[in-house]
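Given as structure tokens, the chain that follows is alone and in the form predicted on its own.
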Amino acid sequence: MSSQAVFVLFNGMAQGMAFFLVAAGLTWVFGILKILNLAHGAFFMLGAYIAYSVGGAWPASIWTFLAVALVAAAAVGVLGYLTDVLVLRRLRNVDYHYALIATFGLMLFCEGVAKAIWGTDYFAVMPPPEVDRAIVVGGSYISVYTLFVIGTGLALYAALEIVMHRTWAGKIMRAVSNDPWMAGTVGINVPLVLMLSVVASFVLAGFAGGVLVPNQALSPHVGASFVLYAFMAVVIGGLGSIRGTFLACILLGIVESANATFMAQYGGIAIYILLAVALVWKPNGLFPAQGTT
């Protein structure tokens, strides 16, 4: 294997895991709240500006720079629960469509707040110098922070997959997803579930936002880029399948990482033409969701 096909690959998977890691909690409030979140990435980008306020622009070890991500998860999961009572309880039983304005409304109030507590300066955070080197890998130079982001979002989607089909929790959850007056009937307690599964979208919007941060300049449109791709993933992946999105992350992130390689002077451009044979192809998703899978 050439050190080009190595590098795509490993690029590739990076920016798919990074992908994942953002899409990961779009996928699970859509699979059970039926609610495509456009504020996702806002709340992605706070979860970013909080943990450059906590650990600062030189992470001193790798174990600060993971619990900063989770200083940084739990703190927007409370913003998830307030956004829940405020915004989104209100919403649950009208038209999907107020639901897209309000989040959208709820995605602008989160930057204008960025920009007026941060400012609008670029700032740059490093990686875990446990993590900030280089290892060369089949003739091609690998960083060390693009083998933990594969790996933190593998270890992810793992965590995910068991949450949901292997726990009573999982159960409750596409329960509820499937048919929320049965569920209710049965005694399980739906407007919990509801708000837990709204605040753990909003947990992992945050921890993405703790653990990327070093992955590019933070602004306050950092969540943009980023949540365009997940957003795609999610289409291609299966609305609500967290399966179907994890794949479809893979695909984008090799097709870009290939894109950006061999076909440079276009770029982008191999990612909408995935995404239009995509939707041709598996119009409902590579694993359309049944509830939430």
Given for the second form:
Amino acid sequence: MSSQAVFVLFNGMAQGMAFFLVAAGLTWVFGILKILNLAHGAFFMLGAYIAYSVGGAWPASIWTFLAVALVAAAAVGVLGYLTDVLVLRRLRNVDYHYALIATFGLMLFCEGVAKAIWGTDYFAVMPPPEVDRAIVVGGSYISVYTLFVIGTGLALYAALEIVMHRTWAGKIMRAVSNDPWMAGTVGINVPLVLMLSVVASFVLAGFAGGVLVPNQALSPHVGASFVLYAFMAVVIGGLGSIRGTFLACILLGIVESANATFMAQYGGIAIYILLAVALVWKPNGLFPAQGTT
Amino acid sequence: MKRRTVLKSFAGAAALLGMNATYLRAQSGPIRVGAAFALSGVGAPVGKQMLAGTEVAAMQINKAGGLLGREVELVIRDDKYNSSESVAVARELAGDGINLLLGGSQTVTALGLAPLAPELNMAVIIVAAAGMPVTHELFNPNIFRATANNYTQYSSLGRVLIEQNPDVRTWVSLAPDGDFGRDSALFFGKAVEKYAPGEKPTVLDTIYTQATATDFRTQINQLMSSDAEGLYIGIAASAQISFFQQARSVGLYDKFKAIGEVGNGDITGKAMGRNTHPNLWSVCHWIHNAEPFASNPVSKQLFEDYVTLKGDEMPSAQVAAGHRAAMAIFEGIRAAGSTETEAVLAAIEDVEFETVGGPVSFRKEDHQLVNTNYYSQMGPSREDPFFAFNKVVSIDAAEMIEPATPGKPFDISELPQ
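Output the form predicted together with its partner chain next; the form predicted on its own has already been displayed.
Let's see the whole complex now, leading with the same chain.
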């Protein structure tokens, strides 16, 4: 395999895992609540800003960096709780169009809040020193920070798979997702499970913001660049399917990377072709979650 | 009173009553000047700074007694960094009786505004759009470009980079795949070849990306694998900062001895701080505390008034662009002794006025600004804000401006190489 192909695969994987870190919370909340949260990118952005405010532009070590990402995750989780109480809870028994409009409004609100607090200047956060360097593999320059992102994405996927398929909590969530009425009749506290699912989704968004902030200039629009890919991955993978979203993220990353390497003059076009093909070939996604077909 | 006099009086009164109320309003009260900048969206950080410069200019004029005995009032609109929105804003302002407009803070909005100006009978000052079509194939007598165009800016940047870094013999550009990116990289590369002392340097093929890309690892790998030691970056705003974030980690700062960038200037410096490339050159509109700006009276006053108005002691270079454009229209009104479109347009052709970077005027044939262009070198610093401007170099536009060809597309191949 040529070094160029190796680089495309590596870079695709790196991009795919960055997409997955953002998409995980999005597909999680859809899987449980059947709500497509258009404000997810905005909460990712808030997580990034919180990480910047807490940890500054130069993280002292990778442990500090991870601790700051967890603080951002917790803070956005609290915002998720408030969002659930004030907005999402009221939308559970109404047509999904209302949820789309409400979360779109929430997205604009979050951007406004970010501008009011942090202004419109750009900020740049650097990777922690342990991963702030490159290694050369087969003539390709590979950032150690992107290896860290790949590792974090894989670990997150493994954790979500274990939680969803190997724990009681996951089984309860799946039960509520499949049939909330029946879950309630067997004694499951459905409102609590739904609230915890929302909080978990927001925690994931905040964590993604904290982990990916060294990858991008920080601005009130930073969420938009990631969330577009995240939405594509959720659609291609199957709404509500973590496994499908994970694979779709890798696919999107590799296609995007190959596009940039081999067809730079048609930058960005390949993923739209992929999306169109996927919608025609598998309109319900690669791994449609139960209840979405 | 004679019957004829009475009839004339009645006719005059009837004519006055029949006049458009808006027109009457425009002849009294404040002079209303439209100011359409990108105040939301990705262009907002730049647009807001330009607007601040325009607001300071209006404040200075009003403090000095106004124009034609009247105050200046800015009617501010958000063009949302969007061509169709800039057109809608211009139409709305024209409908409100405004015939003097500052707009086109970026080429994308200027391309919408430029063809519309004659139809709306407006005098439009294009604030900072550097795209060549504005004063070439899209030229019309109602528009003036108050900034150097792409050819002047980026060929001058190339000249400065090679003259300041003659030991760098191989250059490459990273540019957005669009008219601006292709043009600016071409102008930069041609100038590097033309002005290099001694043997002609090598300019490699431009590497293209998207203007709003978020991931540059592929392009960074291409740059790292090339023989180049000098780089021009044609991507701007947040994309440029993301590029530096991603590039610094893989050692691009060690490989590239000199980098020229499109004009982010202190926006990149503020964001990158101590991680700014040590030899980063920018198209520079203004640095208030660096010579030759620091000793320029217009610059000193602009800084003082900006601090008074905004309470911020770190004005961006873009403030000067907004100030310069506003002063162009204010000086035009003063010289014309009128706010009528035709009179102001004719007057602006002849005015010469002082700016933070010295005197400027407009070339009559194509209404292109003729000024001195500045290029700053910055690098990291140990003191807050952790970056510093170390050097400013100037090039007179007269040395680097292309021949005026209004109505005709610019073609670099027609220039002597």
